[in-house]
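Below you'll find only one chain, the form predicted on its own, shown as structure tokens.
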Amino acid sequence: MIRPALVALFLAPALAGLPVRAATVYVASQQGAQVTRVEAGAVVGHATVAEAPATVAAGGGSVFLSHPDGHAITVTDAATGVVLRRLPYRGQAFGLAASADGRTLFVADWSGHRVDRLSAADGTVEASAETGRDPAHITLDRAGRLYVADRESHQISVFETERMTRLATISVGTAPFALALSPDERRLYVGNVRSNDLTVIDTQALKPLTTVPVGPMPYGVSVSPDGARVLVTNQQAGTVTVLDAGTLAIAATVGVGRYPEGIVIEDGRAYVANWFSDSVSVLDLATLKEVARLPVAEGPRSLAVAAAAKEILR
């Protein structure tokens, strides 16, 4: 049953008849308890939910939202906000991994030290495994591999989905806490939050490759679609490093809001969300500089990619 007071809908009353674009960018913002839609460097929605959200992830039409304090996690529907329901969960719901059909989520136990598959229609655990000590952002790859960034132990654990056994423990710089796979799956790159450094992971062989510095505070990291730059966000400097993805030099510095975390890239764009400016960075991946700066609702800390709505309401 939907309460009612958990329905929303993304409003866009100057932008309906428009032809939909191709991705929309979600932006979840924790203490303003809201969700924003962008699409090609603008919003265009934005839907409540009734508690602060931590982490948002897309498959399969859905777009799910963990709230760790809450013990629990929200479902609502990409195209309209609309809550589709409220599944509670018995830990500390952090880190989101969404399957492409958005039939089965897998969530990170900040305080449970473990990860745990999930059905996204009713909430079932189906499996769970033991990660290290207070796991963070969490991705899962097209082969069915997931990879858990345990920030506390500092290591990256991954784990085969279906009967959900680790398959390697990997030692990485000083509490890691981003992640983000190459578009040929070949490379994972951590960002290390106190080791102010990204280490990249060879993938097949589930080993790290390197170390190297970025800035200070690594808090979000993503890769270009063609795999030529990977972009890491440094908190406490409020700005973005651009790394050149075959050399590992960094080929831009640019800055953004404060406190920078999440970061996403679509269509020749990056977006950052900027905890304390309340706002959203948007970067031209041409010029690498920043075009435009969103306001959001206060607290944005999270962001994902899903194909865009069939239609914007009024």
Contents of the next structure:
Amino acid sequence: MIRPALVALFLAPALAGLPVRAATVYVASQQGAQVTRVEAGAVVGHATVAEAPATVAAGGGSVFLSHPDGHAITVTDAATGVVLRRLPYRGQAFGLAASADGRTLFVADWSGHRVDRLSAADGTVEASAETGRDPAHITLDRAGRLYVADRESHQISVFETERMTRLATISVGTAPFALALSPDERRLYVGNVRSNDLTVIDTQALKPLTTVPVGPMPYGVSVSPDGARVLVTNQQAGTVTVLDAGTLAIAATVGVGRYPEGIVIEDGRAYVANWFSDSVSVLDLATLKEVARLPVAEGPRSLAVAAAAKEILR
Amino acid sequence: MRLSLLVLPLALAATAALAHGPTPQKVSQSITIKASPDAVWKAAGDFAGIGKWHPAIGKAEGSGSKDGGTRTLTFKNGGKLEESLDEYKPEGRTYSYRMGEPNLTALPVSSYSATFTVSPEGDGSKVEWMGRFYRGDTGNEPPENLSDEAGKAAMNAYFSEGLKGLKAAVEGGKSK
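Let me have the form predicted in complex with its partner chain next, following on from the form predicted on its own.
All chains and molecules follow, beginning with the one already shown.
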């Protein structure tokens, strides 16, 4: 049930003729050491950050970047992109996830084979847990469960984040790297880089449902806000596979730049980081066509959507 | 003491075989060849034919130039690599492939994938060989010979020397 007061809160700016802030897509360029901000399909700004950021994640009013070779995590302001602070990190930070309020950060330590829960204020490690080998990307659900793609153990580790205890390990394909939850969080989709397929996990049973083929080297996964489509980047083919979430049949294969990696969906568009081409492909979800290619700094790998100001207030 | 000294290199080798690492690097080389794209593709499109034109390869054996096809390369320095085709598109004169288990003698990288493309340019052809690799030691403090820089130097040299060998083979009408 949506209360009238909440509806009024959403509608008020539009009714009053005030501009409603769009959500911002953040793109991290590893070689270029830059973060690019994109809104409504166009670049609106960029900021230079510390060397070699790999993964970007958003939470609350903050955007976080991992620096695997730099023993650090950068915190920037989501509204302006301005760098706020650097958190020291003892391990090889790769995968990142932030709590909705932006106060807690989860970090996968690639060569340490663990995941840490950090205070986003100062980087203090509050809790820690062993994962499988070479944990890559991670994702946090609204109930506080954390899913970790253990790349060289070919499994997903699931943790409850209060005490960081492992609830389950789920076998998937070979070399899982990226993962994405459906909007209702009942399905987890996992891209397996070496077996060229996608494993679908039932998050209530914590069991794999099925594994379906995609293209060569699936490195990024995203689900449309209505849950109807799953988009997967095929790094080795320079394409995005669009799957029907219900049937898991391939609905389309869309050409993008070279070595596509991260992918996010925001407001009817998919954004794809083309690592080799130094660009971001913008796909129209209605037509499943590439509608723009935005130049960014060298080596874009990861993207994150920072919610619009109204959603942060909610 | 003696036992631990023996075990250490084995442990390091095992780590290198598993590691993939979080910091990819680019490699990209190209060359122009005075021959038609079809003539260049005749030599370059044979996936296991690399042994006929790449100066670093002593022997190459393959299972066919098709999606999923493999080749086993024996480098002149003794290193061995197994590589497999992800996509083989003769109509576009291009193929994409990836290496299997790393062999640091062959190439000081823990993993690499690449795309090889022949396209028309002027009266002749342009050949592009580009890829993505991870340094030989993907930990935070790699030794100099397994660093990003060492990987870049080795991969660029491997691609560039290969393309020079291909050019000589096609333009000279003879193998290396």
